[in-house]
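This document starts with one chain, in the form predicted on its own, laid out as structure tokens.
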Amino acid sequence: MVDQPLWEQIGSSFVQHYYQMFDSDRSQLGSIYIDASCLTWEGQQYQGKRAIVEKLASLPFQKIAHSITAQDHQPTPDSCILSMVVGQLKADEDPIMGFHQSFILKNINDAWVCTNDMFRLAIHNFG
């Protein structure tokens, strides 16, 4: 088996950590964002660690579980990592839904943080 490139290892580790934290206690996600971080959640924009955590903590469900179908990671020219995640989620008693999420990760003071985060449910209205 070929060793994964470093950006794949970092990206995969981040994704695992992010969704474990999101599923167990999303109010703790502030540790991965910085004050300059941006979140786009279903088209709504949030900037800064506090605004992002407030949004994520206010989501209208008690229980959630994510299942990752695929993830891809790329190094960027400015030494960041771009990560794209496709999966399914189950919130409370709602039906299982697909989702897409992208992250940009940056190493600041020897810690990888999320500077950009974009999330969309994979809902299609063909009408």
Contents of the next structure:
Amino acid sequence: MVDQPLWEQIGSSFVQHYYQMFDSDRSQLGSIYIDASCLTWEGQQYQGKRAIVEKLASLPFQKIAHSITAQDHQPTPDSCILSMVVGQLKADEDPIMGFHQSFILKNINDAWVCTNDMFRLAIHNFG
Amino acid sequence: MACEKEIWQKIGEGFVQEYYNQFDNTNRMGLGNLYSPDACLTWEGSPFQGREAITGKLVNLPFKRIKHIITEQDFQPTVDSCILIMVFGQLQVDDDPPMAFHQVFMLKSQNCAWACTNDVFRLGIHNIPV
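Having seen the form predicted on its own, I'd like the form predicted together with its partner chain now, please.
Let us now look at the entire complex, which starts with that chain.
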């Protein structure tokens, strides 16, 4: 049995932690971002831990559940980790929707933080 | 609000346009030139390491015709001066029905040119629990 590469272990552990926190208490998410972090949420840009947490905490739903269909992790040339997640989510009583999210993780002072985060719902504009 | 696009957006858009144009309209042999020598590709969960292996995978994909339509694309600069790109759209292969796809690229400036060091591709297929 081959051990998972380190970047996969770190990436999948981060992903599990992220969605667990997101689905239970989004205001805790600040711990994973730093002041240099960027979030693009449905095309809108947010810069820095404070702005990011403010955006996530103010999202207009009471309940949310993410279900991960697939996740991929790669090491980058600057010793970061790129993670891509494809899944489905359900907010309140809304119908289930597909989503797509990417993260870059960087090791700063012995902790892995998220420096880049991009989220999109999987909705196409037909015609 | 600035009307000018940020530089990373311009570079990212240029890359995305070139990538899908080559993918859809050529034999895909030239795609390798868009990657750095040590680039990683994860294609539907399978890893490919290095420009040669990546080109081999892309050139040998089993279809005659393919067309990508991009629904959304997002760009961000990274702290290490790279560019992160996320693309979402639909693709149609031969006479199959259109399918959603998700792709992420990371670009790095090497020898005064931007090269793709990381590429992750997934079809947007979910296993819907019964």
